[in-house]
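Form predicted alone, single chain, as structure tokens, below.
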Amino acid sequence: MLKFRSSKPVLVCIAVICASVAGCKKRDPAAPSAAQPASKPTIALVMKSLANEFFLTMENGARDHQKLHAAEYDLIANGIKDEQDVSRQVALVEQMIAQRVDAIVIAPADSKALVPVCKRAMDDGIAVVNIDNKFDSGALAEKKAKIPFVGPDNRKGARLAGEYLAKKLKAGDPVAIIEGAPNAFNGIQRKLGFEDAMNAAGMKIVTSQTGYWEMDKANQVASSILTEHPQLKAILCANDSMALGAAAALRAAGRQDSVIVVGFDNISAVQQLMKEGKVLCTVDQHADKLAVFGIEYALEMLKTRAAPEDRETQVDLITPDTLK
């Protein structure tokens, strides 16, 4: 009969040369480990209108950064046709979800439409953070969702603006105000803004109407304006877009030389006209920097997992002066 012999010796001496070769084998540092990440994280940006030159630049300042922090996060930059294109928007949110992105960073078409697929990723366990535009309170508690906002004060901004303009008129002239989208918490900010300004100073505000944030639309309501109110002495424009817009509709009118336009967001067409005075002023949420105050705030938030807090960020009031 053939007989086996015990086999655990050699099992021992093959664990003992195992042991020993997986000892002395140099762990590769890119591998990922219990103190090590598997990956960077991901950041998506979703912006407003890329036709408007502000999220132009907003993006280029994000790509800017990334790459300038390349080894501690990816970026997907998006953005919409135009300013109006809100389900566009909400399909990006829903396209950043299935991707399963870290987080995302967004300024958001609507205050309130956005908030329910933002609760989504959140839910998904995705950091959200609101710049540009803030959600609408109510909407958010609707949701039970606590997002915060990275931005300037809006109204404060627009303020500065309606104040300077004030300085260049007298009481009792007329002014119109061209809002930007009624659905949007910073449009609503600005009018309330410039409408503190103008009350202030006892300026007669003959009409607000809304641009929808678009030069073309603008450019339509402003003609209106001035037809209707020949004596008119400015025209507020909630964002430079706009203020482009009315600039072209008083020189058609042959009156850019007695109608000052004012604008918010300082982007290079409006500087321009700033220097062939056809604008008086307009105001710097800082483009550049607005998304990437948003991405490094993701980054806090899920590096720290603290719980989120509103920040506010710089806004100035740029005039020929500024620009010189």
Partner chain sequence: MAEVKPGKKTRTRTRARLLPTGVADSVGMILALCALTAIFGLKAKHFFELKTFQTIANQIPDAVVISVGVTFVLIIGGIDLSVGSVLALCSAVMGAVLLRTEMPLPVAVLACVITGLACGSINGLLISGLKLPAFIVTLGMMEIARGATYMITGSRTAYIGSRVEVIAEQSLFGLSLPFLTALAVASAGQFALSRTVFGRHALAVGANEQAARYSGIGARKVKWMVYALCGALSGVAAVINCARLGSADPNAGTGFELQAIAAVVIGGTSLMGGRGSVVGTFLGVCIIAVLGAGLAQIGAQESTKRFITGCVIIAAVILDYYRRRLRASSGAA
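Keep in mind that what you see is a predicted model, and the values were worked out from it rather than measured. Positions refer to the first chain, counted from 1. Rigid core (definition): largest C-alpha set, two forms, superposition within 1.5 Å. Compared with the form predicted together with the partner chain:
- After superposition on the rigid core, displacement of the C-alpha of Met215 between these two forms amounts to 2 Å or more.
- Ala197 is not among the residues whose C-alpha shifts by 2 Å or more between these two forms once the rigid core is aligned; its shift stays under 2 Å.
- Residue displacement note: Gln231 has its CA displaced by at least 2 Å between these two forms (rigid core superposed).
I've shown you the form predicted alone. Could you give me the structure of the form predicted together with the partner chain?
Excluded here are partners and other molecules; the one chain stands alone.
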């Protein structure tokens, strides 16, 4: 009796695990390179949070590209649970080294902490390409590693948005910035870009606080900023999720007409808000192509074995006019 009782949950667990594994299998086309002809390289894409729409778009772009070029390379795509999970990402790179992939395309969760493990991959003869979040140059120099960065200039993108905003304001107007996570290189670059544009146009930045890339946190911070600064004219957000949160705060405070919101990333939800006039503009850095650029670059490196150089990808300002 006792034995039967205790085995029931075990059976349930096994059934659940089997079902979930079976359900997941087709999502992960992780084919070991040994089974493939030697000429066809395997490229590992190591991403940040797949919970974030931006990285999901990036990964899907890469998967579509691989399907079109299935004869040229195999793809193993992996992501971490949340954007701060640095140690898990290090473990992923180690697994990829053990898998003996030919190249690793990585969007590092931390611009310093991932350098040593990538250096180890290079020492094993794996080509490494850095996308999205640029490795810290000091950390690279210290490890004597040269990893090419393929990606957009976030600072330039943020400056474009800021300059567009400045045309709607007059010099001396108070504005606020909602930053991304404090340790993210791209977040810092976007903040700098916003500051460049605002300072050049003579705006007054009254406060700059982090919203951790999240809608709800940004909503709370924006609400408080609105209360403290009744004259505020604009809120510049380092990503679109936070812009949605800020727009909701404006609505709650009844100040949609006097305060302008600017975002970054061009996610689908924000396009709707731009059409309704609740968000002024955003910046598209072509997420669907970012990983693809990295993969193409890695394939080039594998062929030519040339000394890697950085390559800048396109950033575009998106306004309600460009959406039409």
